[in-house]
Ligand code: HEC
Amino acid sequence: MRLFVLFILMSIFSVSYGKNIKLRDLPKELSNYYPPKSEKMEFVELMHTLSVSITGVVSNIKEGDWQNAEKWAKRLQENYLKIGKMVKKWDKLLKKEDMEKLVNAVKSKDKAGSMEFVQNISKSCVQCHKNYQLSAKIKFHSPNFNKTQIEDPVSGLEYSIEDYMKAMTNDMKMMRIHLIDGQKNKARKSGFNFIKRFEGMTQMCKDCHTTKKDEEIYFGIEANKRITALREAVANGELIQIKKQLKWISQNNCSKCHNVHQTLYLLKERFGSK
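May I have the structure of this chain only, in the form predicted on its own?
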């Protein structure tokens, strides 16, 4: 959800502890294994299978169960090599030789050698995750609001989320500007439009936030009280009271949603796929 209030994002951004985080571009073929191209999430399933297989190898080696250790080592090898078949760019990064040596070491019941090769293979997994996992989480696992439409209660038209938020934010600013300029009628119109649009968001939010508890948190009794107080303040042209109610709404409604949705939305823009 794009709400132009809090965040400016660059492709490389600095965090508080002074390090830089780089969002790497992902190989194009990786998109074949995620929505909308595939609902099966094959690549995620492969990662889970590999994680289980490594644990199966290590746990059985530690217990001296070499038969089951070999079974899991072969399963690990089979699925590990699938990475290169699914994403050709990553094939050259695979520790294929170490994987073959791991299988042979397990067959020979070589505990030290087996653990050494498991460690080498695990390092290749960690390095790939370090380079690409954040990018994949953002691109493939964060919600896509690009095609979401919401009916605007003021104009009656279908707006994108971006345009809806722009209109609502503009109403809020113009209400305050008109009041300061002494144009109370215009301020009331902008203020009531803001309230209509704020309340109209419930139709969009309820598409995902479907439980009664969600409604209580985001549009519950206290929020309704604040909207009622804001409506009265707008009708009476009370700037101080308007600021007070808007501050509460901003801190308890807007910011909560921004912190959950907006950050990921803006990060997703890094890949040109909102």
Second form
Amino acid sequence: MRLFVLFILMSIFSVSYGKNIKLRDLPKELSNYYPPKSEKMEFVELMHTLSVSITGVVSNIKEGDWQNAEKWAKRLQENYLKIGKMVKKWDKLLKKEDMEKLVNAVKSKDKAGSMEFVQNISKSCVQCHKNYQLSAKIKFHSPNFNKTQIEDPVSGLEYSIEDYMKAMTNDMKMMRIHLIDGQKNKARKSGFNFIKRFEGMTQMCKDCHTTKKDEEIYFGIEANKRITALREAVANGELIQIKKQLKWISQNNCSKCHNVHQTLYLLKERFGSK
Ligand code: HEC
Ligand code: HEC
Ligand code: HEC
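Next up, can you give the form predicted in complex with heme C of this protein, since the form predicted on its own came first?
Below: every chain and molecule of the assembly, starting with the one above.
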């Protein structure tokens, strides 16, 4: 009974404090400026140009260099308007009038006026980022594992990454369970299957990574040493050694790789199924 009350309390707690992340859908047109449609990252490049331009305006206004301030204000305007040309749906989010007023205020060397319009324009940058930047990060910059297939070294079959991870995790658990149950041969079999699958994971890295360096972060010298020690412990049925090596592997291989890849995978999956 007490447990039940605790459970209810915990649910209320988590409901009242839970926050839903809202991931807004992005306009379809935006995809034209990202792989696979374009490798040039035109939209991100435009953003960097805007960022440089707005700093160019502000720093020159502060210095009282009105000639250069005007040059940067015009550059800012030209690029700011490009947002609406590249992504039609976003045209209405732009503060075009304030942009025009900024150019004029700079032309008439009006410091207070210029700064006010810079502020207004900056607000439109911040507002759009609040609404869409996270969605863009997930949609265009996070790994897509949907197409990743990986040959299972135990069965020889092609597995999805999900099935592969599940099979490997099962080996990891079963080698311990069999050992605790005193079934040494079965434990050995699960242990060796785990090691094969662990080593087999590196097949997929080159789907997305072009250098070996990334691979070595999770599958480097230390990981190799641990696998060698694990292999010996599995052969000899040494539970304490097995646990010790698995703990290291969990913390330094599985968890670290999950922090980088699985978190993004889960976000992307949630976004995709919306
Ligand atoms: C590439 C780096 C990488 C490494 C190294 C890695 N994983 Fe994963 N793992 C992933 C990704 C990506 C997913 C998300 C895919 C999915 O859930 O289908 C995942 C998902 C999982 C899942 C959830 C599967 C499900 O039901 O959806 C388990 C369990 C798992 N991994 C176990 C492990 C274990 C155990 C290890 C270490 C021995 C490990 N992983 C090492 C990338 C990795
Ligand atoms: C109508 C929407 C919109 C407006 C307005 C907008 N941006 Fe962005 N901006 C984005 C989106 C979407 C991203 C995320 C792009 C990505 O990560 O691929 C972004 C990202 C950025 C980035 C980060 C780029 C990176 O490499 O991650 C900078 C810097 C930036 N914007 C500057 C600006 C400035 C300065 C302004 C205003 C003068 C502005 N943006 C106005 C939509 C907008
Ligand atoms: C489906 C694509 C995909 C696969 C498969 C994949 N990665 Fe990644 N990985 C990424 C992306 C995307 C990033 C984020 C950085 C970037 O954009 O390059 C990343 C980041 C990393 C990082 C962080 C350092 C860096 O380069 O930014 C490491 C380390 C890494 N991956 C290792 C691995 C290893 C090891 C494997 C194989 C077991 C693997 N990855 C498999 C897509 C992938």
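Numbering follows the first chain given and starts at 1. Between two forms, the rigid core is the largest collection of C-alphas that superpose within 1.5 Å. Small disclaimer: the values here were computed from a predicted structure and weren't measured.
Enquirer: So that I can tell if E162 moves, could you say whether its C-alpha shifts by at least 2 Å between the two forms after the core superposition?
Expert: E162 C-alpha, core-superposed: shift of 2 Å or more.
Enquirer: Once the core is aligned, please say if the CA of S190 is shifted by at least 2 angstroms between the two forms.
Expert: Yes; S190 is a residue whose C-alpha shifts (by 2 Å or more) between the two forms when the cores are overlaid.
Enquirer: Taking the rigid core as reference, does D110 move its C-alpha 2 Å or further between the two forms?
Expert: No: D110 shifts by under 2 Å between the two forms.
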